[in-house]
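First comes one chain, alone, set out as structure tokens in the form predicted on its own.
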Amino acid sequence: MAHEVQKSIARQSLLLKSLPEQHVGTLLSHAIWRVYERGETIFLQEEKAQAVHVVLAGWVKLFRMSPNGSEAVVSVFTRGESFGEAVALRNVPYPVSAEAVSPCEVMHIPIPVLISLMKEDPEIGISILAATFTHLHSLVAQLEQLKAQTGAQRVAEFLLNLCDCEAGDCEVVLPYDKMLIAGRLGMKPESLSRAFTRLKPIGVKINRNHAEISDISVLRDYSVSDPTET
């Protein structure tokens, strides 16, 4: 039996929170709850899709491997976020691989259970489409970042999203290693290091897996308009 805290987190995910309670209860009763260690594979690219996934704790990355063996990070998900909805609707293999990048807990909802409920109530399909649209919107935002922002601006925005306050100074913990941060932001590790260096004059200091930000407002202004580019 899954812990009530885990169920509460799952209920707040985009996939489940808009559904009537009786459907949520059904999905939770059929869900599979797994704990993964850092570096453990959740599923592989081209593997037959079996479930839709909700992260309950930790971080999970989705990535593709190119024919030459290089890795392209597609997205990174954390607590309360779901993935795999579009594959569930299309009944096709996973187009990406998923890996735990920290110790994490994931809830897996078997696809046959979702499909069965969708036949009973179209609201299930609408909820899945809403989650899929959110993923698409996120990918469009990532593309916009790559096209419109410098590497240092992308890093600045990444750090701002980790802050739990709106102004003043702040210290944040980098949620995963710098290589993954670079991949997530469409950069090479050496480019990430240069970006951190460019942020030093505006009060950002990186100390291992911590970032000390002296003034959030200054960093926010920089993320919108890099003075070295104007």
Contents of the next structure:
Protein chains: 2
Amino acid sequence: MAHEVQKSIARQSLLLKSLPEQHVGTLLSHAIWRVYERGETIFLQEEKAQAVHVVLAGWVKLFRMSPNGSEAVVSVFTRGESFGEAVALRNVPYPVSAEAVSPCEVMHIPIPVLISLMKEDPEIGISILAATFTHLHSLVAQLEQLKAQTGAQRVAEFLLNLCDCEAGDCEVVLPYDKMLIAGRLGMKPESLSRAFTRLKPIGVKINRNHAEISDISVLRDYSVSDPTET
Amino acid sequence: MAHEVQKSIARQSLLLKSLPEQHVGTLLSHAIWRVYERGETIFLQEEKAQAVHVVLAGWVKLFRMSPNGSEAVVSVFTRGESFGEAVALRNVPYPVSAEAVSPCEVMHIPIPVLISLMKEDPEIGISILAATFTHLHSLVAQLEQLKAQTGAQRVAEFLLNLCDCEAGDCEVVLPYDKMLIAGRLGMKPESLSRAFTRLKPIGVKINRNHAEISDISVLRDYSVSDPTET
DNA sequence: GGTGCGACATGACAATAGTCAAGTTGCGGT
DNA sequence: ACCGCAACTTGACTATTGTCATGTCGCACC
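Could you switch over to the form predicted in complex with a further copy of the same chain, since the one displayed so far is the form predicted on its own?
Time for the whole complex; same chain goes first.
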């Protein structure tokens, strides 16, 4: 971790930003910084956890291979987000695998460093819990989406999360390729294509990896409407 | 918490069993003990968290109401299990609602008690993280199931989790009614019925709330087989 | 011992998503 | 500039699931 730029990104991460300065310094000085190429494995399911991971740049996916061979994408992380906190403290194997889906920079904080610091200051524990809770919450939201919404609605919600605008029209860039988006939303690439087609009548134009939304509120209404009444 | 029986159940809970004796005593002496009737609400989504909850008897479901009115069951807890740990420490509203699905006994540990104890002893934090991680893990597993398995396979896996036997034949009791099982597995009651029908040819007989499995290994094979090749 | 209600099963149908196959397109390598 | 590949789209078909309607059964309540 020689570069000041990366240190400052790390400080802004959800995991570290609420910690007192002295601890952040300790953690950063023990952290390992690595780059990954697209498609490279960061760790494998069932492997023993060695570190907590903070994404500094690029995109990382967490996924699970089921015994029958199909892949379920559990989540996708980018700059400032961290993963592996909970598993780190329990000395159990990873329940998922992690892979870089674009060129990435990832910071690894070795677990022993974290544990010893945690015994000194309970604030660290609370901070880790906060990050873990964020994941928990997002998984709950995903479960709800899968169980209660159609494919097209999930895509609509996905697009809405990408917009920062509040109302009116908006253009967003799809952050990673469509195969991964499909996986993240629990469908096949073909179904994603069709979902996009279905959103066309309500003002969504897809061009390459750009999406144009003519009216956000229309899309928002659609994403929460009852599937049976459309 | 006047009753010794309940205290001893609480001590066996995942949350408390690994804590040092003195802390358990403190927590128990501040805990509130309550009974709930079937269908009674324990807390509502968006409500501010007041306590961590430990189920002593009966069954509790956590669920989310989506804006369009449909209900997604997130998890179901029973004796010895706890929920609400993560949200407790962040002063944020509950992301889910909780309801008793059978007559229940639930112990509530007020959050301030927990926080002050946590500042005294970091072990408490680790213990809470452990419980939280268990939930995280189970949510990840659920996501995988929903995305990569058919309805009948999810039912098969649900039945396998209920058996304690390792091989051969086995009879299990369905722990709660079929409507809730359906919700827990992300399907409608009708689909659950059909899933049971589909499991009949491979040796599963359903009678009331009893399930007879003629050969566990056959069922296990089925639950992990590729849906396309059956 | 009725009576009525809710849980559950089943059939017919519609909607949704997966599968397979056949293009099209964009892009990197030569 | 050409080639080849992988991502993406589209169409036809199938499978799975939700919806609606109907019927049975068990059980609490009078």
